[in-house]
Structure formats: C-alpha cells, structure tokens
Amino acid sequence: MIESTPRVASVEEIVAELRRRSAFVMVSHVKPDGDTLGAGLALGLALKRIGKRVVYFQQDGVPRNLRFLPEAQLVTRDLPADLPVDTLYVFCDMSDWRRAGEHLPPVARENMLDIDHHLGNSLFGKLNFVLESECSTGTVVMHLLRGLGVPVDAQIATCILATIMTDTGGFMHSNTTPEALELAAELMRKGADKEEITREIFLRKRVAATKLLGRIIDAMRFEHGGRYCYSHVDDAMLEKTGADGEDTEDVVNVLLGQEGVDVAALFKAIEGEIRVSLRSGGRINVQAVAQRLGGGGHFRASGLTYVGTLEEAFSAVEAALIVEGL
C-alpha cells in the first residue's frame, strides 16, 4: 500500500525493498551527467553481486567523457520484454520522474524508487531516499551500499567517485565537504581511479569544444554592473565548430569565474529546444530562480528549459534573478 503523505524513508526500508525486489532498471535523467549515471551504476553493480537483476536505462546516448564508467556500456533505451512486473525502478539524482524522458514506458509508483540529493525533490516513488545534504547522488548511494553489506570494489568505488568530482566541480565547489572528502579517499583506497576520473570528466577537450568555448566567450554579456554573466550557443555554433551539445559541458562555471560575477547562465539554443544552465558564487540561490521558470536543481547550481524565443529566455531569467536578489 502506497502511503498517502510522500515521506523520506529509512536506510533500513529502502534495503528491505532492494532485497525482497528481485528485478531492477537503474533510469538515468536525459542529458546524463557523472552523478545520475554513476549513481546508478554503483548501486546496480551491488545488486548484481547479491544475485539481483539489473538493466540500465538511459534514454539519451552515453556521453563521451563517461564511457570509461564501469558496465556504461550495458546502458540501453531498450528494455526487455520479460521483466517481471514487479521490477523496481530505481531513478537516480531528478526531482520528477519525468525527466527519464518520453522513451521511458510507464511506470506504476509502487514500482519507483526515488533516490536524489536536490532540493525540492517531488518525493515521487513508492520509496523515496533524498538526502539534501549529500553532495552527490552517489554519495546518497553510499548509504544503501552499506546498509546491504555489499563490499565495495574498485568499480562500483570508481562509479561513486565519479558522482562526487562531478558534482563538486573536481572538489572546487562550496558543497566538498570534509565528508566528502574523507569519502573520496575511502573510495580511492579501495581502487577508484582518481586520475583517471579527472582526464575523462574534466581534461580531455577535443578540438572542436575549444573552438566553441571560444565563439561562447565572445558572445558573453555583462549586466547589473558585471555581477551577471550570460552568453548562448546555437545550432550554427556548433555546425561551423564541428562541435555538439556535449561540448557544452561545463561551460557555464567559465562565465561564472570571470571577474566580479556572482552569476552566471548559458542558454543552449540547440535542435528547437531552449535549456539554460544557471550557476551561483553563493549570494542568489539559482534553484529558486529555475524553479520559478519549471526547472530545479541546487542552491549554486541548477537548469531549466525555456519555451519561447531566445530573447525571452534571456529576459525571463534575468526577471527571476532580480525577484532573487540579483
């Protein structure tokens, strides 16, 4: 029986659940980040080392920089036809289930299991484990992963690794907690390939990325007496850089690192879609400001996707930034 009051449950419910469930589909958001997939993925493999069965869910490709994740390739937008009906899904670091995508079948809420770290998480599954104060979905994970007992090795160390540097920027972001730290060095002595983590989510640039940061910083603009930086990119950037929208990645932390900003925002105007990624030095919470505009995320961090034109994207953020405080 479904409760009627949405709540957060216990480690102990949740590994009740994992246990007596014997099927799983680990669902990733669309536009797939280091933490909704290396949650899933960690968690997976230590269902798998009990006995369970597990099939990853993905509706959009892998990106390039997280193709080095342990079983990433097992990651599909085709589901078996044999599951068994009561095959749990378990979405990882969303709000809403509904940004697994339109490719996800349905999904009854007795069959979801919700585990985030966001604020304003919806509290949208049978189960729901969101903890607030983790810096990562993964290290969300890391709290079942104990509860069942399952021994943490070098691969699933790896996946969890990864949400954490992905999540705090590479340990750059206020939300590198001591915790997480003194995680990160658990997860390293056990095998995670710190080294490894760091080329592939944040070294490696190919040629093309470059071309575009560089189109992407002459188009930035400076309003509100430079504390607000924003710039765009398009589908003819990307066609005459021979870029693509993975190369956007991280863009948005350069527009926030430049001289005396406190935010910053770039609106991706890509393939009819408007999606606006907004980052914060601490003074504007940006979760609030997308959750005005449909969106979410945290307080330093956050996106949404804008219906309209690009000029009212730009005047709609800019609206929901001053009712913040800008």
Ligand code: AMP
Given for the second form:
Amino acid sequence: MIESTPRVASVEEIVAELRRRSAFVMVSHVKPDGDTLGAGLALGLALKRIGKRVVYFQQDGVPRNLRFLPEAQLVTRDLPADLPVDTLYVFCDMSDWRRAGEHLPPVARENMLDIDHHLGNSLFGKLNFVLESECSTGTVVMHLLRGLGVPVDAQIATCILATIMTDTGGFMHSNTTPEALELAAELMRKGADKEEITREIFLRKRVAATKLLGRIIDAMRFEHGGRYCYSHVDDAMLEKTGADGEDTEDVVNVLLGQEGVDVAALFKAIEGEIRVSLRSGGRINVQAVAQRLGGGGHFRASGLTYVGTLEEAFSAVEAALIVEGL
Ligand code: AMP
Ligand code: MN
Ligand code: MN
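And the form predicted in complex with this ligand, for comparison with the form predicted on its own?
Full complex below, order starting with the chain above.
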C-alpha cells in the first residue's frame, strides 16, 4: 500500500469518522491548560449527546483553576479495560502525540485523530484537523460541532469559551480576531459562563502564588539592552512560599509586560525537570526558538523541556533567541 503524505482533512471527513466510531478517548496534553481540556470536554459532551461512549484521559490531573469545567471530575489517567479495539483517540491541542505523556498506552495511528491549531503540527493522526489560523483548539472543534449538527448547550458553550479566553489571554493577545469575539458573543448567548471563567482562570490567586510571583520578579534579569527578560522558579522557591507548579502558569506574561521587553522566558526547574515558557511581543518567533530546542508552540507563545542544568538552559535559550533575531 502506498502511504500518502498526511494532509489536513475536511470537516465532512472528520464528521464521518466520528459517526462511524462508537467509543472515544479525548486526550489532553501534559500540564493541561484550558484549551486542551476545554476542547476535549466540548467535543466529548457533543459525542455523548449523540449516544457515543466518551472517556477523558489526562496524565497530570486537572489543575485547580480548571476544575469548574463541565465534566472535569470525569477526567482520569486510568483508562477502562473494556474499551473497544476501534476506539478513536482524539488528541487535542498538541503538535505531536508524545505531548500526551508517557502514561498513555500505545495507540495505533489508525485510531488517532489530531485536532489542533499549533504551527508545525506533525499531522500524526489517521485524520488530522489542524487549522493554524484559529485562536484555540476549541474554535477548531466548533467547526466539527457545526458539522455534527449537535446543538451547543450551556455546558459545551462554557468549555469552548474557556478555550478562547485561555488562548487569547482573556481577549488580550493578537490572536483575538473579530471572528473570535463574535463566536465568544454567540457562546455567551448560549449560556457560557464568562464570569466563572474569568474568576477561575484569571482572577482568583492563592496567596502562596502571589508570594511566589514576588520571588520570581525579584529574580528577573534583563539582557540585550533590556529587550530580553528572563527569570526562574525552582523547588526551593516553591517550598518557601507554599506554592506549586500550577501557580507558575501565567507568570511569564508579567515578564513580557515589563517596559522595553520584546521577549521573555520563565525557566521552571521543578521536580527534576526544566520546563521553559517563552513569550514574544511579536518581533521574534518564539515557536522557531522552541523548535530549535525540541519544543514548539506558536509565534508569540511557545515552550520546551530542557535536559541539563539551569545555567545550561539559560545559555541554550539565549543562543537560540539570538539565532532567531534577538
Ligand atoms: P506554556 O508556556 O506552557 O503555556 O506553553 C506555550 C505554548 O507552547 C503552548 O501552545 C504549548 O502547547 C507549547 N508548548 C509548551 N511546551 C511545549 C513542549 N515541550 N513541546 C511542544 N510545545 C510546547
Ligand atoms: Mn495548550
Ligand atoms: Mn491551544
């Protein structure tokens, strides 16, 4: 059999595949955010409405600030033993299936559906529905909900709005298109709880998180004439403040917000792993920077995991930034 080059499938092809299968595992990426979870929950809810069996897989568990999402309590790292052999695994919001984590049992390509909006998605699925111009994976899922003809109820609407607000930073990032705002309005009319999303994802902070923010700000360094700001967080800082890794998620945006800064990095040396979050004001492509070091993401927001010491990570990221025009 001749393998054809992977391509992006049409809504009709995906909808036909969804109708053909009886059971689904919605797979979200490690250290989940509101997009990967919200997109999977929205599609999962819609599939249940048409009588399908749906399981939600997540290796790391649901972070505190996303537990309000409908069905979040059903998310598990342990898959049931009785799933049919033709169960479709739906990977949401990841350019590569490996981002689901090592706890996911092996899945045949035949049973992989890839739904995403990242640049440079590896088109790893049997079917791939990747729309790079969409602001979130949830808005990619919206095309499928329309194709399926499942009505968007308040629960589904809340999940999709959570994906939009997560990936646009509460309608602040440059991916906040008129279409995204129109869809957000439509979702609010269908009952999406914008107040709850705002409160849970953006406003409510643990005191420990605010104390940790203080330490990360104290550790900020500025290089390249102040255009590059970076800082770090390690286990000792978490211990001193009583915070944990979940409390670090949006801190990198504070670094990017400092006057004169073009590009920011937060290095998280937690539990033996160094995860780096990169953000750009628009001049430098941090997706390209992350990709040089084995990571990925978007033009203005990307990430990677670095193997080595913190000092080595600082040097490697700075070197990659320089190659990309810092
Ligand atoms: P974060 O800084 O963790 O919020 O991630 C920002 C963006 O980069 C998101 O779109 C992530 O999906 C992506 N990203 C983060 N870490 C990685 C990684 N190790 N590999 C590929 N993409 C990543
Ligand atoms: Mn994500
Ligand atoms: Mn996303």
